[in-house]
Amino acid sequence: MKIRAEISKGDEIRYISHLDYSRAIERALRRAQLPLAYSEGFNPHVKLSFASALAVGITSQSEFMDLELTKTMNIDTIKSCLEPQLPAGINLIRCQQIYNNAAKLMAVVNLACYKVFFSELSGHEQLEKSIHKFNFSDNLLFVRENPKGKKQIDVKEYVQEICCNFYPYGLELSFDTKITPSGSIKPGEVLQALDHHYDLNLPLDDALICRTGLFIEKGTKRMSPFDLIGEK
């Protein structure tokens, strides 16, 4: 039996890595005493996969994972066994059975939605003008640096538009990022690119970033991973 579940990553575990996040879920699955399916080989592991890894420091309202069991169970029973075992910061939102011909999450999920909140920010007018320029520009180049070296990427390849909302208690940015077979861009990199290109002096260390959704986008249609569960 295969299960697709929607889960969350809360403030309590904002700063753990994706690997630690997946390990926490795997331990909860074992404590729930579900009939987990394991891979074969010298080092067998639980047959568990995620739609898209989440960077350290980012929370999420909607993550997806696929899980395989060795026998069929009632969905409500699975939920009642698993929910009490999940640590603080991880909530089970929804789960349902999927079938063998269901597309793998990593193969179909191609859009991530984010919100970024700054509680204190000066220069609102400059930021608003910069966001407007970004939305109407054809490209914005950013140099990604990692242990493998440097690589120049175009932010506009992944992010077409950024929305900006001002509130008495702070500022909120929202944008969607494309997830492509060759990669994507992290929301922190989007902020770095804006900050550097437009000389905004954003308090990047104080940004609260939340992934609000993962979707499958086909043309003008946006679907949930629950819309593609295969056929019996």
Given for the second form:
Amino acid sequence: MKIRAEISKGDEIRYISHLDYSRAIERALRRAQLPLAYSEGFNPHVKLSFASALAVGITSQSEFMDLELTKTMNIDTIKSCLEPQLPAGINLIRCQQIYNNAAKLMAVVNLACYKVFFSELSGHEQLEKSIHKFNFSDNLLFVRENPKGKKQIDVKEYVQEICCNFYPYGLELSFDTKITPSGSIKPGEVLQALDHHYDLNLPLDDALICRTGLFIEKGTKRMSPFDLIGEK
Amino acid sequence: MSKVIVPSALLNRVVKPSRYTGQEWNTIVKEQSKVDVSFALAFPDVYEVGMSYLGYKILYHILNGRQEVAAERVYAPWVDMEEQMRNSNIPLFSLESFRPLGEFDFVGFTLQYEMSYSNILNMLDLGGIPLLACDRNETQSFVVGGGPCVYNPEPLADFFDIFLIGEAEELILEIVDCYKQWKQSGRSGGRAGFLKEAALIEGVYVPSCYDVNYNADGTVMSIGLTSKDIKPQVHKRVIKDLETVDFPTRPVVPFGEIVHDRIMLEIFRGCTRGCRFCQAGMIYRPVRERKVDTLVELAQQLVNNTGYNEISLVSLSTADYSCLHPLITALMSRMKEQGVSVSLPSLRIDSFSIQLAQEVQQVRKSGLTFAPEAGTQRLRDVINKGVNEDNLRDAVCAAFRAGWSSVKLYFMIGLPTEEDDDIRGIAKLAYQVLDWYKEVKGRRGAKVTVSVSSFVPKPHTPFQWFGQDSIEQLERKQHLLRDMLKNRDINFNWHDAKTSFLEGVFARGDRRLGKVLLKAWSTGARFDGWSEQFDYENWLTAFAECNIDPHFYANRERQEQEIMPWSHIQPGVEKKFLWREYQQALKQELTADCRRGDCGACGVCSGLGVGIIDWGNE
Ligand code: SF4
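Now show me the form predicted in complex with its partner chain, since the one above was the form predicted alone.
Next comes the full complex, and the chain you just saw is listed first.
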């Protein structure tokens, strides 16, 4: 039996890596004593897959995972077994059976939505102007640096538009990033690119980033991974 | 009570920030209003190392088992985090209630390794606790030490209020009760009043109750008592029967990967093989096993409560467990369908172990590890390592036949009576292993890793009198080996001789080293066990400024009658046994394992009123 679940990553565990997150869930599943399906081979793994990895420092209101069990179980029973075993910061939001022909999460989820919060920020005007410019420009080049080397990417290929909201207690940016077969962009990189290109001096370390949704976008239609669960 | 809040901006700037954010599964957070006694279990190294330490899992469980006690975890922040904390005036805090270290009634440190001492000072400082015990006032924490280095705690005497000698499962609760009584009595006698009461408890060593005097040549003249009800000898505490104490079945499960990221099931305590270099083999006597049924039950609870998928059977030498085969069979048959595997660390060399390793399918790429410790039979006899080349051949060939091709060999250099022939013996053995592979497989293809550490003489061992090899001697031997082991199938690694030297100084040091430690810390020493942080020059400067010769402690051969700085701390193994063993060593005479053979009269069983528990004897 295959199951798709929507779960969260709360502030309590903001700083754990994706690998840590997935391991924490795997251990929770084992504690819940669910009949887990394991991969073949020397080091068997729980058959568990995620829609998209989440970086250290980022929380999420909506993550998706697919899981395989060796027996058929009632969804409510699964929920009630798993919920008490989840560590702080992980909530089970929704859980549903999926069928064999359901597309792999990783292959279909192609849009991630983020909110970024800054509690202290000066120079609002300049930021607003820059974001306006960004929204209307055709491209914004950014050099991604990692241990593998440098690579130039175009932010606009992944992010069309950024929204900006001012609150008495801070400022919030929100944007969607495309996840394409050839890659995506991390929200932290979007901020870095803006900061660098428009010379904003953003307090990047202060940014609280939260993923607010993962979707499947087809043309103008936006679907949830629960809309594509295959057929019996 | 004040809760420390660490700004996210700060956490975003450090590596592995989840080291500092807690919230792990099985963490116990108590409501402060219901807590009478708070106890910080501080580990003087990073989270990944500290979280792997079984001793603290046990104490966390035992202390928190008391409703009115809160035990919480504290680890050394890595240097990047320390910098952030100091810049923002954030005190060192616990991972449960996020309280500053200085707000705990007790701050416990485990002394696992001499090279972590500078971290202890650093943590006290970061936690807002005066470094010197004599500077602490009535409201400040009591600093408590335990662990293996507590068998010579003297270099740390200035910084600690109390040392707990031996196994602490019962002792730690006695200290807590003593503290509660003292608090109820309106803290009668003040700080010193509590310490005096505590000092009466068996296994408690209060360094300020002892006065050390020195001879003109620098050796200890006497260890005096500050009052007559203080015990002249502090005997270690030992749990007679492990079945009578609780084993933690709900250990904290970390999010990030730690060094030993699996269930640690302690199958027995102690080891009586009697390797003469090994301090663990002396201080943890006698051997006491848990029952198979108990272990299988504990394993199941641990799996249910943690969700781990690997169980490691831990002890000083797991292959010596009398019922290892039945235990493994029982565990495997129960765990297999739950997707849980069993692993065996620290295997002793014999083909029986290979068979077991094969059974548990611990066929990891990492290869098999053997510890002949010395390169020639002569030297193996000196150290009482009861293995010979035939044993090694049988085991290694069995491993090759079973499909392994890489083998790791552990050796020590700088052992008593060692000559260059013994060093050459190490290289010979490495090449021999390559040849054995050819014999078994008919072709080349083995990979041998030779790992060589430098011997550090430890207190309460037969070699406690021995003068450690100098850095120059050790490095010469390392070079000799490096030249001999130039082969593409052999990988050679060795330990930094300077680190071993400093470890040797503190292992057998006395109270006068406290000021060197303080000095070195104040000029930046921390994480000395991490080669990238270790600054040898800084230490040399500290010794020079304090006018203390480190060689006096490390490289000097002691006289039989010399009063050792640790002679008032008693693990139960008697000095006359240790000396006899030293003399036997020099004559290359072996002493048998008392576990299933004759008693070697080390003094532990009669002295402490305990006995060996080995189910194979039944
Ligand atoms: S007293 Fe005898 S039996 Fe007991 S640990 Fe020592 S040598 Fe072994």
